[in-house]
Structures are given as structure tokens and as C-alpha cells.
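Consider the single chain below, provided in C-alpha cells and representing the form predicted on its own.
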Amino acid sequence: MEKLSEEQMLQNRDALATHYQEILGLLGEDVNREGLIKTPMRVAKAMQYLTKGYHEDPAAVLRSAMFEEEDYKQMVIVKDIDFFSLCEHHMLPFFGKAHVAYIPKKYITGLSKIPRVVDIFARRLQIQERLTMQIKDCIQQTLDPLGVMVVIEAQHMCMQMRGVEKQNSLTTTSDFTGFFQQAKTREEFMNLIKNNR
């Protein structure tokens, strides 16, 4: 999705606020009571922030700090990256930590760019499985490393607040390419992200 102009963003925000006011009414609330008067606009702004990843380009973020590095051929790991996302099935939050590793072939990227890529994909309506794959694919396609591995651990409000109501459940997903297809390399990564916990 392309970046929105300020005017389009404000028009969309007004439209969202109108719909949220309708929703509050349909839920049985008095939309004119003091505590709810500004709620539709607040929720509209919040939703635009929580889904701003649709209008950002994660590959461009990686390319903005991409450097040639011929000699380093070991893992680069950024672990314990906090993220927050919205489940596309119930639009309830899921959140946790992402752990990302890649083994450079020719290019490295600024370390802060990896968490930014995680955030861009997380700031969309998501499922954890797709989020894991999208982060991996973006890094693989942009940096063309010898391998990428992504592990995500998350709590899902759709399982904790409703449905099965399992408050202590944790969902783990992983995906990998290249050298990480070797069990020994994956095991090294998993041991490194578990250290100092």
C-alpha cells in the first residue's frame, strides 16, 4: 500500500470515527455521554497508528542502512524485540518478542533496522504465522544473506480474554532459510536466544 497524504489520512480518520460512533450505539451505549464523546476519534487515531505498517516499506528501511561486508560470515542476532500486533480474526491484540538472525553473504544492515522491520509488519492486521514468514522473507529478499531465521513468542488476547480463556498460553512460531536449514545452525541460534534469560 502506498503512503497516504496528510489530507487522505485525516479524511480516513473522520470516516473511521463516524463508524466507531455507530458501533458504540449498536453496542447499546449512549454515544453522547461525557466519557464517550471523544472516544470515536480516539479509537480512529489509535487504529491508524496500530495499522500504520500498511503504509511503510520494510525493504526500504533495510536498504536505507545496507552496507557491503565481505568478511563477516557469522550470525547477526537481534533478540527480544518487543512487538504488538492485532489478530486479523478478532482484531484483539497479540504481543510478545521476536528473535531474528541472519548470516551475511555480502551485505549487512544497521541493527536498529531489524526491529523496525518487525514493527512495520506487526502494525498490520496479522496472524503470527504470517508475521514470522514476512519478516524472514523481507530480510532474505533484501539482504540476500546465507540464511535467515525468525522465532516469535506471543500471547494472544483472543485466547486469553475470550474463547478458551487460557491466560498463561504462549504461542511460538519459527521460519528459516539457507544455512538455518541445518539443525546444528538452528540449535546454535536457539541456544543463543535463550542465554541470559
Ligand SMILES: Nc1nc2c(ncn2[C@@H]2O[C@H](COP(=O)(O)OP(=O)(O)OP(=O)(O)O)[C@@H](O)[C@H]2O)c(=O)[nH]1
The other form holds:
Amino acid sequence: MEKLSEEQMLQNRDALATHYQEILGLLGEDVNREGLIKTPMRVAKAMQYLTKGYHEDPAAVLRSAMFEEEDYKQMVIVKDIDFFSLCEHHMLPFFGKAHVAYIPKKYITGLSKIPRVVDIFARRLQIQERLTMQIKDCIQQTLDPLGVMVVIEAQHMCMQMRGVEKQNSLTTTSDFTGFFQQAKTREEFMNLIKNNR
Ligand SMILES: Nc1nc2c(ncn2[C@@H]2O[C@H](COP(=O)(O)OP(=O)(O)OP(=O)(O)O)[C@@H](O)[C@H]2O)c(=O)[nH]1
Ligand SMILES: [Zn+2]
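Mind pulling up the form predicted together with the named molecule next to the form predicted on its own we just looked at?
Zooming out: every chain and molecule, the one shown earlier first.
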């Protein structure tokens, strides 16, 4: 999705607020009660923030700090990247940690760019599996490394607050390319993200 102009963003925000006011009424609230007067606009703003990844380009973020580095051929790991996303089934939060590793071929990227890519994909309506794959694909296609692996551990509010109501279940997903097809390489990564907890 393309970047929205400031004007379009504000127009959408107004329209969202109108709908949220109706939703509050349908939920049985008095929309004119003092504490709720500004709520539709607050929710509209919050939802635009939580889905702003639709209007951001993760590959461009990686390319903005991409450096040639011919000699380093070991794993680069950024672990424990906190993220918050919304599940596309219930629009309830799921959140946790992402761990990313890649083995450079010719290019490395600025370290902060990896969590930025995670955030851009997380701030959309998601499922955990697709979030995992999109981060992997973006890094593979942009940096063209020898391999990339992404592991995500998350809790889903739709499984905790409602539905099956399991408070302690953690969902783990992973995806990888290239050198990570070797079990030994995956093991090295898994061991490194397990330590120092
Ligand atoms: N695979 C996957 N499933 C998810 C994710 N987030 C939520 N879900 C699941 O999506 C499913 C939707 O199933 P439905 O039966 O259509 O929805 P539901 O009636 O609300 O299901 P319950 O949550 O079991 O009450 C549920 O099993 C959720 O747990 C995710 O990131 N990945
Ligand atoms: Zn859900």
C-alpha cells in the first residue's frame, strides 16, 4: 500500500472516529458521557498507529543503511526484539519477541534496521506465520545473504482473554533460507538465542 498524504490520513481518521462512535453505541455505551467524548478520535488515532506499517516500506529501510562487507561471513544475530501486532481474525493484540539471524554474502545492514523491519510488518493485521515469513523474505530479497532465519515467540490475547482462555501458552514459529537449511546452523542460532535469558 502506498504512503498516505497527511490530508488523507486526517480524513481517514475522521471517518474512523465516526464509525467508532457508532460502535460504542452498539456496544451499549452512552456515547455522550464525559469520559467517552474524545474516545472515538483516540481509538481512531491508536488504530492508525497500530496499522501504520501498511504505509511504510521495509525494504527501503534496510537499503537506507546497507553496506558492502566482503570479509565477515559469520552469523549476525539480533535477538529479543519486542513487537506488538494485531491478529487479523479478532483484531486483538499478539505480542512477544522476534529473533533474527542472517549470514552476510556481500552486504550487511545497520543493526537497528532489523527491529525496524520487524515493526513495519508487525504494525499490520497479521498472523504469526505470515509475520515470520515476511520478515525472512524481506531480508533475503534485499540483502541477498547466504541465509536468514527468523524465530518468533508470541502470546495471543485472542487465546487468553477469550476463546480457549489459555493464559500461559506461547506460540513459536520459525522460517529460514539458505545456510539455515543445515540443522547444525539452525542449532547454533537456537542455542545463541536461548542463552542469557
Ligand atoms: N495460525 C494462526 N492462527 C491464529 C493466529 N492468531 C489467531 N489465530 C487463530 O485463528 C483461529 C480462528 O478460528 P475461528 O474458529 O474462525 O475463530 P473463533 O471462533 O474466534 O475461534 P476460537 O478462538 O477458537 O474461539 C483461532 O483458532 C485463533 O486461535 C495466528 O497468528 N496464527
Ligand atoms: Zn485472534
